[in-house]
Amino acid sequence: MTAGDGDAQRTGRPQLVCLVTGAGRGIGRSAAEALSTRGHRVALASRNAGELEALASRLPGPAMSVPTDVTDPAQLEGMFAAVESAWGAVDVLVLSAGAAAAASVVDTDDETWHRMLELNLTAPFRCIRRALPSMTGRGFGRVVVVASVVAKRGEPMVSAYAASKHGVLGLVRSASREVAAHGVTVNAVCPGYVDTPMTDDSVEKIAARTGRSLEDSRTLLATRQPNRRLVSPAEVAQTILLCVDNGAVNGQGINIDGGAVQS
């Protein structure tokens, strides 16, 4: 019995094969930890092999590290092939790899625009396209995309990021309708400002642009949310687990933002 198999048996839950992109830090890391605590097998993907190995070594359940640049189609295919060779087809796909960029519309160059679309929209599309046939064939699957509240509203200075997140929410909604009758769900979680390295980067850019201190810049982001604090990665991971556990939740973009965007 592999380490962690007993936990799945004791809880009565089947042990699922999970693949988490962007797993080295932030929301992806928390999602991987939550899935592993449930006793599932968790494959960890990101570009940073060191972060993945460190995480894999401390997860309570079976884990494997698959360093991957998801914007490279060949590496993406290799990622799925490695998981399938070791454990079989992916049951749960959590797409957390992503990045943000800040600039006004007129200052957003083509390189930034294409980079945001490639990582935040095209890579999830390719992953979903690759994962769905085996899921629908087996009659079970869960796909959860980490989107953003800016998938539902426009904000200044993030036009390329917002466009990519609006696009990925549309992808989720369309895919969910195609596979709903086959035991497969496709959902998105839409966090507000989360206490992650991505937010740290935003704080530094705000401070540089405005002359505010780092502390004041962080407070500025926190107070944009009605609960006046940053969301924790664990709170996003809990919502990802909801999408995994509840097969009646499908085609949704679930807000996790302290009440900023109500729907």
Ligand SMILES: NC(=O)c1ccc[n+]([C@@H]2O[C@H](COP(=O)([O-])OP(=O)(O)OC[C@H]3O[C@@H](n4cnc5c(N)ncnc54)[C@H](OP(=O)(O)O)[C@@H]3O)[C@@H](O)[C@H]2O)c1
The other form holds:
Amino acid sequence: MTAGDGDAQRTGRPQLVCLVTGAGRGIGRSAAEALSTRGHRVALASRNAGELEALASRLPGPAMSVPTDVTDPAQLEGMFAAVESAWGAVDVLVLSAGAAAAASVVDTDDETWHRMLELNLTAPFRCIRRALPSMTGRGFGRVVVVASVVAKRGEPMVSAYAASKHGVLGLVRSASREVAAHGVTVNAVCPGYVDTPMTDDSVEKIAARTGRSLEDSRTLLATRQPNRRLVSPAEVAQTILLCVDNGAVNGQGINIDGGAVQS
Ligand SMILES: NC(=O)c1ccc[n+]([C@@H]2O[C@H](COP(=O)([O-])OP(=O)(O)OC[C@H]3O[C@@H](n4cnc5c(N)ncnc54)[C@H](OP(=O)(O)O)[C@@H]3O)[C@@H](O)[C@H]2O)c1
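For comparison with the form predicted on its own, produce the structure of the form predicted together with this ligand.
Shown next: the complete complex, the earlier chain at its head.
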């Protein structure tokens, strides 16, 4: 029995109710698969209903898809309401919906800046604000935000993205202190380069900008990490499960980057 299952039994529920944003592909999809394999109920949110339905149909446990644009507060409320009316309050909230934008500081326009903050910082804030009261009221809850190693250090060409990820780690750290005495934890996982469609997109942009082949561009990203390979989405999902299982881990930003950032 895992610690998470024990807590579920303590609250009289056979399975935890999990809500994963960004579940259609990449890290969110792997997190949903890992939670479902543990026997939990998993609600899947992102904008692409087709990707969500395809995933829901092949998960081993109960699943529901809730197509949602997380930057729209009305849709966010609808997402929580749909899960609550089907299964009850959310026990485990995994926030993986996100995107990056590449530009130097001087070339970052206001639209890009606001888009990064809305998606990577304000949407997680609204989700956490919405989920915490029922978690603290029931004495159990787990929130895991997929941040990034650029939540901890700066990199060139990603200032808006890095600002949003630094911001979300501050949100996680503060929120965790508010709820720690109520059986609720709030953590972030901080991956380096992960083998997902987001990284495929970065590889294509590097190839277009530099004239390198796609293979060389992928190797360039992989070899920026000390273990000289991309992180797998499953390795990030394992760390998300750790945050779900272990109630003593709280307020952390856990690096998953082959050893690049040591903090
Ligand atoms: N890949 C990496 O190397 C890496 C490294 C560090 C951190 N991260 C972080 O990890 C998270 C997941 O990244 P990934 O690599 O899995 O990316 P991905 O493969 O591009 O998947 C992103 C997911 O987020 C969803 N999403 C994007 N905008 C959304 C919106 N407005 N509303 C709802 N869902 C939205 C996408 O679905 P729709 O487009 O259908 O909505 C998709 O399901 C992101 O927060 C990213 O910043 C990634």
